[in-house]
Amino acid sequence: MTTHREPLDSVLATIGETPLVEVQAAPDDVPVYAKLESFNPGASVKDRIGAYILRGLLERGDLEPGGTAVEPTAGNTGIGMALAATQLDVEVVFVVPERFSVEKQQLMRALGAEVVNTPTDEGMEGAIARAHEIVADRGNAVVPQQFSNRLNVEAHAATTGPEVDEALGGEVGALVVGCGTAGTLMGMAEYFLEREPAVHVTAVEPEGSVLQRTLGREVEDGEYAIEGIGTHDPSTNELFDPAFVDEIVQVSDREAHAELVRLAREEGHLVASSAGAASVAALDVAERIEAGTLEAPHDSVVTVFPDSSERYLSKGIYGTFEEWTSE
């Protein structure tokens, strides 16, 4: 977490820096560790990339000052650029899907910002062409797309990757994040292969999801409960590059959740169910350099939890699974 001993002049210095926390559940010779993105002002990973693609749009000219960004988002990307845009002399619109987050929803209005809300049928799909309707009405506006922006990896590889470089010494073994947009992913994934080949990479997407197509696997479509990773139009997902990644694993939503309970219950983690996908296929990729089926350069794992458990509790998260894939 930040650490500074200073007064800072605006909440966008409080960005990054977050704690890395070893997940108990790993095997003994083989740690896995977490970022806790929770961490951030906004209190998610979305953080990073709200203020770095802002603040890029306005330094390469994309955007004018007093200008308008609209972002297709399921919410917490809205929050991190709705947070930035209050320091940065931007306006925010954001276009979400109905079935996501009340709480964030609610969160992108309190910073300022208007949300349009299509139909959960069209997904992010409906929502992205939504955006760019609305630009089309506007002066000095823009649609940065997080899902296709190269400012989403650059902002990884130049602070998360860096940051568990540093806190690790260098030792990571492997690395397992979940893909939604995939800026996560390949900003980190860029960073550490550059400096050691061999680390492996592993994708992370809900059952249901079809990002394993763009290594050329048929899996079915499907619908799933789990927020922020996965997708059922891997096209939409430009910044991916399957080059970059070892493997892709699916986690059911029931896993998710089971895991994302198990984490508050004995760890004091609270997260939701992406980072619960996350920890059940990191825990997993550790056991497999444990038992000697997977090769990596170090004996340790990282893997990041996006957001926290809070923005989900209208949604019954932490009922019976049941009760939560009901909502």
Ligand code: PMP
The other form holds:
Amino acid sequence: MTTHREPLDSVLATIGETPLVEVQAAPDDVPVYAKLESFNPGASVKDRIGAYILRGLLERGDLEPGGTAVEPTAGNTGIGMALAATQLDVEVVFVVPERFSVEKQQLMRALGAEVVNTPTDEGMEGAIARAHEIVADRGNAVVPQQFSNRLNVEAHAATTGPEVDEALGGEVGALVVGCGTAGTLMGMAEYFLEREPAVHVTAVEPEGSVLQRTLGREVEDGEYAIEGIGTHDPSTNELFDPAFVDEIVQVSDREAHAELVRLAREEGHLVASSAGAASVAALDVAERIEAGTLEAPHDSVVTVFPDSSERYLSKGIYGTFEEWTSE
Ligand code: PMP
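I have the form predicted alone already, so could you send the form predicted together with the ligand?
Let's see the whole complex now, leading with the same chain.
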């Protein structure tokens, strides 16, 4: 792992070892720490799994050198995987629902990837189905499938978890992490719960997402603008294991947007909507620990800010709430 002080042989060696920074709006007695994943070379948390998954597939022989990985992705995984593919003799094709940001698609293409769009109303489920069709047509191709591939979880259990552990000397009271594939949360939860089973684990989803159905709660399916987290069909979130979480909380588009704007203006964080949602939920958990209504083994909360707002400027992320949601 890099200390960022030595010369490195490839951009892949700069993945991980991202900073952990206090969210200043947290209660004095219960600090909230955010892992700033935009410090990765492809500027998101997904660089961690891009390199980890492709290397794993090559090592296992699931993918031959010169073969093609075809992945359904909201964009950041595509960037992380394309970045790794440039160094690993793998071709990459990404299937992206149309609604996701154009910046991400431009970056994937710049890294040499082919991008295939699917209709927004078919959701990630439509993108997953299309990826499998493309593989069937091509030969020497595989769908890494970040939504069901254990390597996604392992990448975070092997890197994100230990990095936080080291930074905080093991003193982690609660994990509050947004769930898309749930790889980040599951990997971190696996790592910390093995060491301290009382760590409180909160999964975060947008209002309108229905991950809570995995806990037997009836919630309404609806639209949301927050990018990168949430699901309309929990059966596709195969990595999400309800046994690892204490609660799933919902954050509205409006709350997430207000928080990402506040984080920029007051704390200098140029982070996007999933980070805004994670911050809202993490501050709430910290307040509950402070008030004594939530039990945690330490007075500290860890969250993840997955990517940068620069990736969403075309979507009016720093406009009014109405401008952002109408794009
Ligand atoms: N935020 C953003 C911006 C993302 O792209 C993703 C990945 N879909 C996440 C959060 C969620 O990460 P995970 O897939 O590990 O749950």
